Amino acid sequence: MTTTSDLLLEIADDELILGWRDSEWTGIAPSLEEDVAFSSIAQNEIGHARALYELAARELGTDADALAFDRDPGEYRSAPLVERRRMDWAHTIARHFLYETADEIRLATLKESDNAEVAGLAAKMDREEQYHRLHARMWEERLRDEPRFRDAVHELWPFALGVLPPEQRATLAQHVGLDEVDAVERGQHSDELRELWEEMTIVRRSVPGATW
């Protein structure tokens, strides 16, 4: 059964995570309006992911930075959609507009939580993702009559799925217009999740007790 430090390990790993690939893009981005786009979005995940971590870490004895930085590449909960490097601009939207939508989903359930730290920073970040949604499905609109883009989001569709937990994939499915198919699971990383933590943990393991 997921706890709710659970879940908000889940979400704190995928905003932590896919706010270092959105970063990637600073600098070479296809226009400069859109390298300070992914560079203020990847700022915003990131700044989730703390808020998150601060929240579980309280349930768990710990602190934020430990959850960040301190646990083995095979223990974060990040969802296989948010893990992929450097892929091409049409992958790199296809990926926004999916998580964006199905983060979507999972907030609209967090804000309704029993926990009302839980529901409140669940609301916070809700409307904190709106420019993300707003920024995502105004290329989803660009691009969605180009082939390399259509395929993007079909080779992504199954990982999409998977950042979300079973019973709100219809949902997803409904929002995106695609069939449910077999989704890619958390739990399966990939050795790039292993090469961005080694990127993500050096000045903490450099130097023990290094914070945010």
The other form holds:
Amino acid sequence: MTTTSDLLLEIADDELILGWRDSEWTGIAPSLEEDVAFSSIAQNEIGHARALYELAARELGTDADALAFDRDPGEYRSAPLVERRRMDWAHTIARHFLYETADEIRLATLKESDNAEVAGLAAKMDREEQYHRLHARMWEERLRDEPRFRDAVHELWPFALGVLPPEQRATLAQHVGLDEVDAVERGQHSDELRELWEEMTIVRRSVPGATW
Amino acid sequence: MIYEVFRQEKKGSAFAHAGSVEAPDITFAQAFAHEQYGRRQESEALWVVPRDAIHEVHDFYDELHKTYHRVDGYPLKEKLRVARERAGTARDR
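Would you generate the structure of this protein in the form predicted in complex with the partner chain, following the form predicted on its own above?
Next comes the full complex, this chain leading.
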């Protein structure tokens, strides 16, 4: 059984790692405008991660920074989809489109949560995610007939299914217009996550217990 | 394609030119403008307009110095002073 804090951590880890990955485009996105837009989306994702960690931290008796940076890479609950290091733009947009589509389904369920704080936060996040979806969809519409983009969507599809619990996957398949296949599940981490973790936590690990 | 962006800072205030974005179509332009001129909560609303839609009017000549078209063509202060003196209501100052 998944407890509330487990679920919050799954989503928070997804948002933190994806925010980090998306920010790898800062300064090198295809156009200046896209650079600003994609970097802003990356910052939003990290902001969502912070809010989710804060909520989970209260239940677990710790704080958001400790959850974000003091766990071992193996303890992160992020989906393999978000862990992949900077790919080409076609794959990046394919991941963005698949993730945002999955996230919409996940947030819709969360907004109905019995836990008022969880439902409230989900509603707040969803208002920002609306613009992420708009951004993802306009790119998807533009690239959907490009073979490189189509291949990228197919390649990442089993990873995208792994973002959601099994009972929500049929809805994702319906929204994306692909058949459900075996998902790449959470819990398996690539070496890429460890590399990212080294980078992401280096400052915090350099002076343990420092306050900023 | 270039789109000009106008920004409204507060509800009810006038839109002022904020800058421009380059985008392949209006959907992209709106999304780019949203992030570029709104991510710091600095805008209440934006107008995004294709640059082609803007028709500039310029060349304002005033060869004959028709200052009477201008507000400052009628310096009122002096007239007011004279009128007040005549009426005996001149203020000390």
